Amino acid sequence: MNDILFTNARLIDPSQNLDASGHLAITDGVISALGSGQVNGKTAKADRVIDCKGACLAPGLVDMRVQTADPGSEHLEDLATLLNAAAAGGVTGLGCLPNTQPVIDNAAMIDSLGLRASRAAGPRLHIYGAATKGVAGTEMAELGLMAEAGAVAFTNATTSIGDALVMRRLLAYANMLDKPVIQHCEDASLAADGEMNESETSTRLGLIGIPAIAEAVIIERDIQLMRLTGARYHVAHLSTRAGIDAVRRAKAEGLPITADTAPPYFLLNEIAVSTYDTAFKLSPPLRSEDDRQAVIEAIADGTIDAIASDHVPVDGDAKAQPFGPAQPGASGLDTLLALTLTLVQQHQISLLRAFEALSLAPAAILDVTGGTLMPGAAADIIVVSPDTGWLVRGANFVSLSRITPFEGQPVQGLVDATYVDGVCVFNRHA
């Protein structure tokens, strides 16, 4: 069946500022028509008609920050479970960090992983090339060859590039390739051995603090290097008011800077750590309530462009330790949409803004497919019941990584079906 017609849908498309009842048609994997009102005779001659019964029909999510343990630690998450979890979460494209074993710092690794993902016939895997060899932060990797092989961006994954000269050269070279550089912004000397956000709470709990300024220090330095090189620069999982203010000023100046955040940084604060539950140990750490409010404000006003899952496959044994030595990170693919919709239910942002941050903006930042229901675009779409409630239970995740700081939390928003190139890669009711 090459033609599919979705009827009785609430069409959500941030690229057209569209929130209206209507229908959408797919022909040979491409969106061929959409509109409100009655379906015309030509469009109605589809091989398959799907009645959405008022559910939302929206662009699939483009999750721009996902870690995979494949290759190297497939027992934590292999490529198949990663893509299956993405599909179940409404993600049609995902940006994969290069900190695998071996590190994705050469064209051959990108070719291999890309080929395996294409054979899986699921969500699109967008691969980031390592900015430095072995993500060690000392020697620039072969950016040109990786770009030719399909790398959509360059990043040092979960550590900042601390050497300013290396960062300058990286930005200059990435600018020639017209690829963004994605930075985990945290000064290593300030954050060394840190266990949580530095505050009265960290003192009370007896945990080593990471000062919030560790984020802004790197951002401010890199903004200076952006001015020098003209490169596109992206701040990953922005979490502090000081960092947000720096990004906001740079945007006002017209610099090509973008940023994302993740649900823990707008739904949780450092008080959650008071139980010493290692599910709340993240990198960057959960911040103050003022920082959390600043993140919400920045999502609403567009200073923060995108929302990502920050999905980290974590070894249960590495979490089952005292808080200090426990591994940071948590699962995020299964919950990304529902947790973001919490901001809609709290009237912090509109549904259109939510999908802009989850789909249109990350697709634009990475120059990849997605984010629109425009006729002629690839049919990467999802059917969502935004008011359907459920409880977050890690045991029910499709991902093999089932540790979440949102365990037991009631949420609303359930993905009914996910389509990539018009092919159904997930159907909750099948």
The other form holds:
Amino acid sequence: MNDILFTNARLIDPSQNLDASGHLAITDGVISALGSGQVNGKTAKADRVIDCKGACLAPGLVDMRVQTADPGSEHLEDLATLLNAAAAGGVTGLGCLPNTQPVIDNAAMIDSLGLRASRAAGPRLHIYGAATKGVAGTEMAELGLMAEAGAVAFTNATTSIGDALVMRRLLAYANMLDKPVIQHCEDASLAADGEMNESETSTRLGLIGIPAIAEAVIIERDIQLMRLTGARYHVAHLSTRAGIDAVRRAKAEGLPITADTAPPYFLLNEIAVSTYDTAFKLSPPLRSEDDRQAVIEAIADGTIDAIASDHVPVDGDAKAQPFGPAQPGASGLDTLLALTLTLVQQHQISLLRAFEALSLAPAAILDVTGGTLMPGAAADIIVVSPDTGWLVRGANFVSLSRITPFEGQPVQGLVDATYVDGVCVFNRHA
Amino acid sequence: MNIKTNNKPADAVSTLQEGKAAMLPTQHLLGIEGMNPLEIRSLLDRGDQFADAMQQSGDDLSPLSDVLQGKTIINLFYENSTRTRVSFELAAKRLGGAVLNIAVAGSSVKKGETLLDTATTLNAMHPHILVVRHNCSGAARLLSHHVDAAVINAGDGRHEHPTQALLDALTIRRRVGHIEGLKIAICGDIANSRVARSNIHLLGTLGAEVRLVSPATLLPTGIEQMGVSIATELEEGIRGADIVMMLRLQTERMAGTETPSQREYYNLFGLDRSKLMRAAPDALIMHPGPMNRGVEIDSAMADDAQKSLIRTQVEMGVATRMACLEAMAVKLATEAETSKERQ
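Alongside the form predicted alone that was just displayed, please also present the structure of the form predicted in complex with the partner chain.
Shown next: the complete complex, the earlier chain at its head.
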């Protein structure tokens, strides 16, 4: 007896390279059957039968870069709105950064946030522990205790660990715990006071430039440290051709390096900043068109493993400023899937590759649930109408954070329903 | 005074009054980039007439026009300024306008009020023209989206300072007679200079050959794509130049690693008599002020009445800003009329 049976679905499973019509059954929160074509007699019995009418049935997204403002700035986004936005965006697991207030740099913080998330019974919250105390970049935080409490990775959140010795020891220590270190790659001295990508555009606008190589400088250094320590290392929101080239070379060498990027870096370039619209102030900054093309190539060839939302809760006041003092970042959970599908509609990548980058790859990097429709796996799945069009309007976001660089843009791909452990956590048509 | 007065009419004031206001592409004056030669020339032509009329009227500072009669102009300055603020104030008064000066010190800005809150507050007082200086690039543009008044950018961060470029052009035109074809070297701290950017746009648009001379650390990325040539040696950069425009070393915007010392800067990039020998024989010197004497320019040269246009630049500031304010007032009046007709 099945709890739920989905029929007439277009099954998308990157873990089996499967893109075929068929059905899927869930029993006790676990995928119990997966089949192509019509349902046979045995599996046909279910408490509920959901006719997908040709919509896609795919693993839920694992969004590996999300900032939560809870605890500390709950008026910007609290755990409930964050998880609701994730569910509505088709995200069944989200990796959240430790740069909250207070910083998640000890086991008690991991416990507390983890417990609150589990009570919410929504998408899975995967917590990253701060690599250094107070994300100050100087003293190592209690990585071992945080790992025991459930931290899935360590990172300094929105800043690079600049000190090479600190980074060396972090990699060595995290490797001992078999956890990856996630780095926001941006040399702090090269990027000092930076407001946008350094280029002719920054010069015209009179904004202080962040050179693209500020990213590669850190990646190249960290690759050397990987060779020394053998540690797993992940580059967050990779955005430059130079950085991509470095990652590609390290992968060819066989180093355990992975990378993600976010939709702004493959859909927008620095020209968007020309009107000083602070919705386009992001960190890392929007790059050149050549960098954007490099990001697309890297997603297609797998140099960039994953696509994440890079969701940053920012309120209107922090953006209603001149460009320089405005806070970087934008909302991303509501739009992650549709924006990524843009690459499919433009024939840059296949639908399977899109779902691999959105689910299987990040789940593997973080060693967490998700990314597959294999029987026996947790039923973290989504129903998606890939061709349904809608208009991005921050005001309509489920997230409390409503600033988006894609305001007013038409997109295609709508999440109809989201299931975590076989439980429906979002249903658009309910 | 070294102003060319060949074609000075018998009665400059009546020429002015018979003349027409300059035309502006938009309600606001936020930058030179995007303005066409006709618009720029119309502002310079009108500035010329104001300059003549002011010279003729001498010490009599009564209004030359009533175009700003009943209008309020607010000078909102987030950065210190002497010449720009005073010249806007004088310009507005000589057009019959009422001027309010708001300096940051002592205002609610110091108490943490945001730029947009200040804008909303000022907007409630219904000023007609808002003259804004701010340390952030793009600030004037941001304000223009949130106030009903016409906004003049009096300098926004490192971005633009359009009225400075206009007054520089007027100064050159009145002395030399034309801008097209001139070799103009802009020397010094290009990276931090809004004056440089506005001048690059304006002088290039009017057909001058613009060269930049700067230490490599103060040359912003991609500036060569703005239609200029570049030199990192002063003698080479000013070779044959008709105009040598020196920029202030903006120590307040610098981090301390752009140049080793003021002494070295003066040695390599400061303009003195011997370096000026490389320029054209009758080359003229300009500086937007305030000057760091002995840092970017030799003190005696700055005061050389034959070669230096620096004092004239200050004088042209008022005439230029009158032309700009008048053009905006006329544009405001036209728009008011159009909207009335629509109703």
